[in-house]
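Here we start with a single chain on its own, the form predicted alone, put down as structure tokens.
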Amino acid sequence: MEKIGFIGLGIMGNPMAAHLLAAGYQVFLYSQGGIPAELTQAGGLACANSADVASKADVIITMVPDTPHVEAVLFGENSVSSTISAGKVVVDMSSISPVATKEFAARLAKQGVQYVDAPVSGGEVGAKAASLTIMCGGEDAVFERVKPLFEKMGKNITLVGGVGAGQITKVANQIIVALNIEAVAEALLLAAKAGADPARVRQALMGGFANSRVLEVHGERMVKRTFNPGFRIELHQKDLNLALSTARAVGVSLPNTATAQELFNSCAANGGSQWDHSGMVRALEKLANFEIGQ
């Protein structure tokens, strides 16, 4: 059984690493924010830095917020690249730039290191339930090598194409999620302002063609006013920035993605960077001068 390194133990990384430990893997742990006690109590091995992880593990998984964080983990001070040896694999499960992903893979390939980009969807709920959707980019043989690890963390696991394809798929996913949140927010806000009970409207819609996981999970958050983060607005802003910058690079217009980003920007300007992304509804409520919960 291969030795696993896991770097980045936040809202998502913590339960993901826990599933690997529960499956019997030896897991070497590092996180800039500290290593959760429950992981070491479960048998995880704390490391001093990313270089320490890479020197001990065969497969190194990264799960950090953004492109600069991945670059720092892989190539910065006390980095993975400073100690990693040929034949090992880096699996980046963060959501970052597809262009940078290809660059990182090429740099590591010069050291004989293989690379898979494997961003996820499903949020904190999916991470805890080991039901994440995992979108992968890489060579077939490398994917097959690490697929057993993915199966401990997720359910819908797909090799989309070569390195970078996973990140492109995640960008597409985040567009769909953002626009669904916006649609649910508009619908429930309209219903509430028109005098209908938004909770009952949501329940009725869940039985029809308008049903979705966003209506089920985030619609409930909007009605109950629970915006503590499962997935923070600032992270969805980052993902939509990737979508819009990629769209510019390939010459595609994404007008509704841009609108969703502006609504997130409005939330952030009003102190909502740390809200759950379902909190987008607050930007629409401000425009209407009305809250769903009134």
Given for the second form:
Number of protein chains: 2
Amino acid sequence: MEKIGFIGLGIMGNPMAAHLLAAGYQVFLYSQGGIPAELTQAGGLACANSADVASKADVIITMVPDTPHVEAVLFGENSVSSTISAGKVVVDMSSISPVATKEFAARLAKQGVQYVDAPVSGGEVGAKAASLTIMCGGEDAVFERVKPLFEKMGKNITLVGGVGAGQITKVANQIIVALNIEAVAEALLLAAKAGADPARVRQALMGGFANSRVLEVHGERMVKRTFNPGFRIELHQKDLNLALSTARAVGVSLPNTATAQELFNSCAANGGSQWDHSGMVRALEKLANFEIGQ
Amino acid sequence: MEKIGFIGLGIMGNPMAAHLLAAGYQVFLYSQGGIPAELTQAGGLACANSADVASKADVIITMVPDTPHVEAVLFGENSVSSTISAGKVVVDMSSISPVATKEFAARLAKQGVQYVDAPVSGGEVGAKAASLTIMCGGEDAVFERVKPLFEKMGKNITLVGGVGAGQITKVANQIIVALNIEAVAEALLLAAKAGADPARVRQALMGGFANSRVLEVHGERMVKRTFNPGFRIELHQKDLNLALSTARAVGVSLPNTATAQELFNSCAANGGSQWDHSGMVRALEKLANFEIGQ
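Output the form predicted together with a further copy of the same chain next; the form predicted alone has already been displayed.
Time for the whole complex; same chain goes first.
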């Protein structure tokens, strides 16, 4: 049985590591914010830093907030790259830059280390329920090697392509979700201000080509005015920042993603960085001087 | 059995009127473009103009291209309003301005005529198969009176609210469909230019919150490069024009609908007014100097 390292034990990493421990794996733990007591009580082995983890484990999983944190864990002080040896694997399950991901993988490859990017969707609920969607990039053989670990943490596990393809897919996912939220918000707000009942409009639209998971779930939140997360606007802002910076790096113009990000920025300016992302409708409501609930 | 009038016998109206004839209704026919021979052979009764139809029928259905055409049929020369009498009903199944719809209904109400707006989605295929989605606005009693007619032409029939609510719902539908197409186009184009296989990205996204009818149907058209209609860009341009003019009239800002319309305009400028609306991706591809199929 592979020895696992798990670096980053926050809201997501904590329950994900717990599933690996429950499955009987030996798991070496490190997190900048401290190691949760329940994980060591469950048999997890506390380490002093990322270098310590990488010297002891065969497969090192990282689950940290953003690109700079992954870079620090892999290449900073007391980092993974300072102790890792050939034949080991780094699996980054954070949601970070696809462009940086390819750089990190190339640097580790020089040490004989393989890399899989495997960002997730499903949030805290999915992490606790071991029902995460996991979008993977990497070589077939190394994917097969680490897939049993993914199966302890998630359900819908896809190898999309080579290194970086997982992060690209996650970015694509977050673009579509944000823009579908924006679409439903424009449509329901127009309908409401033009005098129709947005709840009945939503119901009528669910039978046709306008239907989507977002119309079902986030459309309902807009109508019922329930903006408790869910998925916080500040996290979706981070993801759209990845989308827009990746677009700039590879040379693509994303006009509606840019607008969606500006609407999130407006929500944040009005105290909404902790609202559910369906709260984007409130930025459009400000512009229209009208609320769907009126 | 009610006597039916049917004004506007084009690609949509022709098969819709045929279903009413097949169900045994007496149908009085008029169309500016001429009355199809198959409808008179099926027992339809040709009339000289809209006034002639309105004098003979109890329920007058209109199915014409746009707001000015409905206005001409109802209030122009030899129009419905010149001969219609109290107790009759006008059912407009065209897709037109919600604001104008309320005006038309108010003018006819002065003559004791009731009004139902009942735009459809499903296109020529749905019209021929009698499987149209019909979104209705009007009073409950008159809706119940004309509902048996709708059931001969469609399947998913919803009374959304008072007069205008059907047109508002149709506009909301077309906003969401256009913006979901734009969302899928931004996401798949970024993914492709960043080096991932857009077909595999689309497949991976279909399991999660990014899923939609548009990702399934139009996303596939983008990947397979099949831009034959389907639903023509010039028709969706007309619908987004209704959305943007309604937004201006009621005071709502629709930033992404505006951008989507500009992208359709770019498609038209490049010879694409007859492409399927999933061809919107080509405008973004121009901006990125890259095609998904490359």
